[in-house]
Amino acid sequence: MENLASNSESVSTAMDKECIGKQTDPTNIVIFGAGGDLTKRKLIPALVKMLRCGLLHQESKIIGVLKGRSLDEWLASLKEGISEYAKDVDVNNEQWKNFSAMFKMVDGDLADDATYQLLDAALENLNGFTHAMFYCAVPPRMYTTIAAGLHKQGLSDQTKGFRRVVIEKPFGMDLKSSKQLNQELQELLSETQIYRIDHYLGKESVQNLLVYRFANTILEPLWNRNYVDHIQISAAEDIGIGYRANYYEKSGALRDMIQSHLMQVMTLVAMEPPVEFTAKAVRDEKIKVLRAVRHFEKDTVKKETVAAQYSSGTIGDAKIKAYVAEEGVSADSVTETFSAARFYIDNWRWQGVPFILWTGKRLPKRVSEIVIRFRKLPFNLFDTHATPPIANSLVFRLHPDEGIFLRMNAKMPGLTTDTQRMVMRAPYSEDGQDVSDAYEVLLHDVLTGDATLFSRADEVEESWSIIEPILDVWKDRISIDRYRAGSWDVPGMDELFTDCVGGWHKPS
């Protein structure tokens, strides 16, 4: 084994790395659904870390819109969330006092015009502007309601400062609903004001993929159909659905992960070099990839996709109950908790190269990877040996232990020419402490107006149009294959990789 990351080339300290970036302008940060789990677990911990690092302007205000709580009760809940989800932040000193002084609260119903009148009055003039970011930490059905309330009260008007609205996935549940949502929002807001957030793209390792690709000449000559056999993009989870049964029963793994997260990563892997690193240029190249993806036909769905559901099993020492035994799940549910699909990008660079995207819950471990599997050797000098050379693989580990792994062949020590498999490792971070949370990255991007990592309306609709044929076939199923919780033995996966060099890469 060889570690390719030289200690002499590491960048300063973890704190220095974490704090690199442009400080935002003083902004009114408005959170709709401020009493919810997303706010407590992700948004507030991210904001307090940004403040600590100087990325969030100390004169900014954080305005929570919620109902049925006092300001003190809300702050106590947020303090509890910081203690649990931002353990490196001490909430019992002057730092919490300064942070909590930034908070204001608007008590009101999101469907009530009076709430937006109160919100208008709560926005503060900060250094001559009333910049505002509106974060919709609410169910998707409320997005249009909020946009309409902002529009009616004049809160979307940008004459006194920028006004940006952040919405979380899912951006619709199919092509029709995504088009409807986009149309409704664009009637009330300009497209440049809408930030469709996908926390997966905020991962440092996903962003670093662009740097690896476009800042290193060693990779680009190999990044095409002449050298690449196939590409696997995966997100394996050992957890179940938790409290999300109501959502997951309607969604399933295909909608939840592949249509959004993994297809977005696929565009970054497959895109052509943009002419400049701007939001428009990058997103223009991403949409070109999506438009080149071959659409599924009804008769190809069965052989080019996999759907399965976990049954009872064991992960570590824990006994896991079946998906159909989870609270809120129907006993006869055929919702997939594992999904895979084989995509083809019909363009000059990638013609004939399978892109296989897969995701699943209750698998043996939690790990997300991009695996670039190269073609076999044109002629193998060592094919008679006990351990024949394997096809090379370049693995981008997105989570955990972010970094790059290059799988190669090397000679075994000794007097023979027997080969062994060697992995050269380049960890993205020395200790994992200097990797920013995705929400820190994305909130900072919204506040600075950088939309590069956010989905545009045409991207969302194009991705839904690609998987629509799969959904059409799957909606009529009356049964589903099952895999044992804690096992990689998923029916249909080996067949999906039949003609792929090396077969299915099960993360280790």
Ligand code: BG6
Contents of the next structure:
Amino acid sequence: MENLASNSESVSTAMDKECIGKQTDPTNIVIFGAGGDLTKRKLIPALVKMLRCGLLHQESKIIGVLKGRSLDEWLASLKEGISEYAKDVDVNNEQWKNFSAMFKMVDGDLADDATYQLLDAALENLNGFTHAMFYCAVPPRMYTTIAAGLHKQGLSDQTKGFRRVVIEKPFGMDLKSSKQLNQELQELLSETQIYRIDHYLGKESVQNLLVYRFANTILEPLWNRNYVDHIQISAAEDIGIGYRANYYEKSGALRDMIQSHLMQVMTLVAMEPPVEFTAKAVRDEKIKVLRAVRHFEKDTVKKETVAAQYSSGTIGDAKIKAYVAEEGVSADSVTETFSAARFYIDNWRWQGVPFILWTGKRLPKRVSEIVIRFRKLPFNLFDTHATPPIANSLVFRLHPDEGIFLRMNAKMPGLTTDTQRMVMRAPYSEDGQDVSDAYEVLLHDVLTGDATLFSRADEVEESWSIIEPILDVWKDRISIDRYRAGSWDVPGMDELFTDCVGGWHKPS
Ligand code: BG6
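Please supply the corresponding structure for the form predicted together with 6-O-phosphono-beta-D-glucopyranose (the preceding block corresponds to the form predicted on its own).
Below is the entire complex, every chain and molecule, led by the chain shown above.
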């Protein structure tokens, strides 16, 4: 331990700046599925960054549970991951040697009791506690198996320190399976031990949305049906499905992005000010929003939603094959790679304001935004001039180039009253350097016990119940509209925005 502490110190002294935030207690960080992609791409880069800036306590341990690899092989692949996915972290050999001294490995099968016995023995008493975070970086079908293994071995017992279990979406594939998962987990763990991670809520600009809303007075008077025409929440991606055909074929864009990330963001946009900034108070407000969302009826689904799939095309110079030609996708697949849905929130603040959530793969660019589009001018004085005034929009850019933009009309310079469009920009950080990765934020929250940005069981079930009628209608489809990879020509999108001031906001 002594050795580890001094080693880690040299890692942090190599740091050039400190992060703002509370340092975690020394914790046993256990990763199930530690040989997988998520661990390599996201979890380890986030942990190394947290360690370097002093957020992660240097006496913590990182315990990987995986099968069929030696500790050295595993560490070599993690090191590769850091150089590939955390390019701003310059880990030289000496620093890596020190960081890797924090690692341990448990070789075992997740369904085997012996694995949890080995894990029990591997957990260390750190400063008088055996705090442990268990991160399930495994397919969801294993969540209950892991929870049962922990429970049986007494590893979920919190007498000697906190025990928190982190799971990733999907939390079920429909209402029934999400209820079943919640019930199974809650028989083995208390709800407060379960951290359902949604990496969208860890994006700095999503949290900034809350600060903008509730730490300023000028927005709140406008934030309602009297001034807002509609709201668009989007996640356009240029990537395809990678190696995930198996999952994506069963999921599709609606489940993959809308039911989870985008509906979560919608709750933060629409919620009332919480009485305090605590997990309970914030999540109580979020669930009220979901309860107020109008449920789709079978016969409104067609009018209120869009589903489409990409055909071959080009993005930049790259030729992109059609979704149906991707490895693992059946040639007659009708899975949607683009989806959109128009939600209404039936409460005093939002009555009649459409919230249009949309997402798609293989679009021209990767952009995620919240667009608050305000009502049109009541009377236009400048109608005869070249560029008619546009409706104002307040745009929260979630990525890339996190920031806030206000689209306004201004006078053209010169002896004229012609208007021109102008964008007031407030980038979240001038050089992009201070924006933490969502996993850093969320891992830090789990380690410090702040569940504000994690979905509670009731929220998950409510959001499934809202989209269930769409899934019911879509499951019987035998064909699907297409859009060319690399284009915005998605059938039905313009119609979905009929009656919305300014129409579909395609990211520029
Ligand atoms: C994941 C989805 O949850 O989020 C992926 O399963 C998607 O399909 C990803 O690509 C998008 O995340 P981000 O942060 O890149 O927008």
